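Quick heads-up: it's one chain on its own, the form predicted on its own, in structure tokens.
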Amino acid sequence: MKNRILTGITTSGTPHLGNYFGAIRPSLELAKESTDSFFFLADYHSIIKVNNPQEVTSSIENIALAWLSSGLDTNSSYFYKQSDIREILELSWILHCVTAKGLMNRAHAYKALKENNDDDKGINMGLFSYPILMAADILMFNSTHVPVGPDQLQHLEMTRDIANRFNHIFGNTFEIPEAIINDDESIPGIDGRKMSKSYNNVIPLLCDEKTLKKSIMKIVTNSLEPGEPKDHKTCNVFNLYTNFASDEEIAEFKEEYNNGISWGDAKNKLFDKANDSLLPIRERYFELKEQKDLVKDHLSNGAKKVRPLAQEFIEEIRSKIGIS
């Protein structure tokens, strides 16, 4: 079996630095070493929380452009929209039928919402069972490796459980995917929590220089004055800087913290480094954005490459469960 890397980003909101450092950049690096690479836009996942059609549509385009602007080569990889591969939803239902409810009860997202909500108020079935749709995304193409952050590892473990259960009942069908742990996945947002659209604490990836600086200047810091030594280990400004800088630059910045750099100077230093690093992506983004139908064409071509693989495999799965 060939090595197959698979990565998806949910199409809700604007692409941000957390998406870039947590998924896009490491996945593109892994793609250079793998035989097959699958990159997809998880648009069906987005409607679990987003009820605004215009927001989903806009996010699909922007996240696609984020991948393309960051260097994704659609000629040497598979790049597609989840909703264009109908077989994924069919597989999701099949997997629902072999997945224990108890497994879904243990999902972190569900448990977090249910903790102070005994009657499940406000929790829809999409949120409850989305790990099964995620499993279908992964297993549909027999992915062998999936890059995940520590907080996403449970999703991959659930996928492995579901695949093993199906294989036990119907015979060897699915590869059991392995996690590639990205320890740097948890990129801090402007409030110190993990950068997330859900927390409204993001720094946009695809924005102009003015917007980038404005976002960085909003990063929450403490009240230490200039000249007072500062702890770099717990500082969001410093942690973000490490994603852009070399080891030598990081060591120099650490020394400036020890010497009491002001928060304004620290944020300006982060902005200068981030702005220089993101400039090629930003320029490529604005260039691609002007090309009408570019995203539509890339995703259409991607679906034409991917669907035959899905169609062939779903026929095999149907045969194994007695439906043909």
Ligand code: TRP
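The form predicted in complex with the ligand is what I want next, because the block you gave corresponds to the form predicted on its own; please supply it.
Partners and other molecules have been left off, which leaves just the chain.
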């Protein structure tokens, strides 16, 4: 079987450097080597947490623009919106019916909210069964490799479990996918925790120079004075820099830490590097953003390419379970 990579980004909030280094850039690298690549906007995942329609709509637009500005070629890949492929929801229900509730009880995201919360207060069923929707996203297209951050590894294991269970009951149907882990732990947000919308600590990917500078200046450091040697390993400024810089530049920066670079200078150096690297993406973004209907057109073309594959496969699945 040829390699088929697939990954999605939940459409909540604005795209940030964590999305770029943790998902978009590594996926586009992999796409160069894979025969098929499927990249999608997980909009039905976003409504688990976001009840604001404008926020969902604008996030769909911006995450799509992030992919397109970062160099995604929609001719050589499949780029689509999850909600345009209705068969995914159909498959999701079918998979619900072969998934043990106990498996979902063990999902980290659910367990974290369940702690000291015996009545499941504030937890909707979408959140509880979210790994099953994710399994449907993946299994619908028989993807072989799924690039994700380490926090999604458990969901991939669950997907494999669910696929095996279905195959066992109804005969071999689904490819068992493998995770490719993108180390997004090395992408700290401005407070030093992993960059994430939920922590409100993000540095936006698609912003002007001034906003980028402002975010970088806010990165938390410590109170060491200029001239005092600094530990690069635990430094958020340094760790972010490594994502942009070459090995030589990283070695040089390390030396400057040993020599006691000031926090102001370190942040300026990160800003200059980030600003240079992001310039082509930013320029494309501001250009694409002005083209009315561009995102809509890309997504509707994507749906036209992808949906027939889903329609054909769902027919096969329905007939396996005795509904056709």
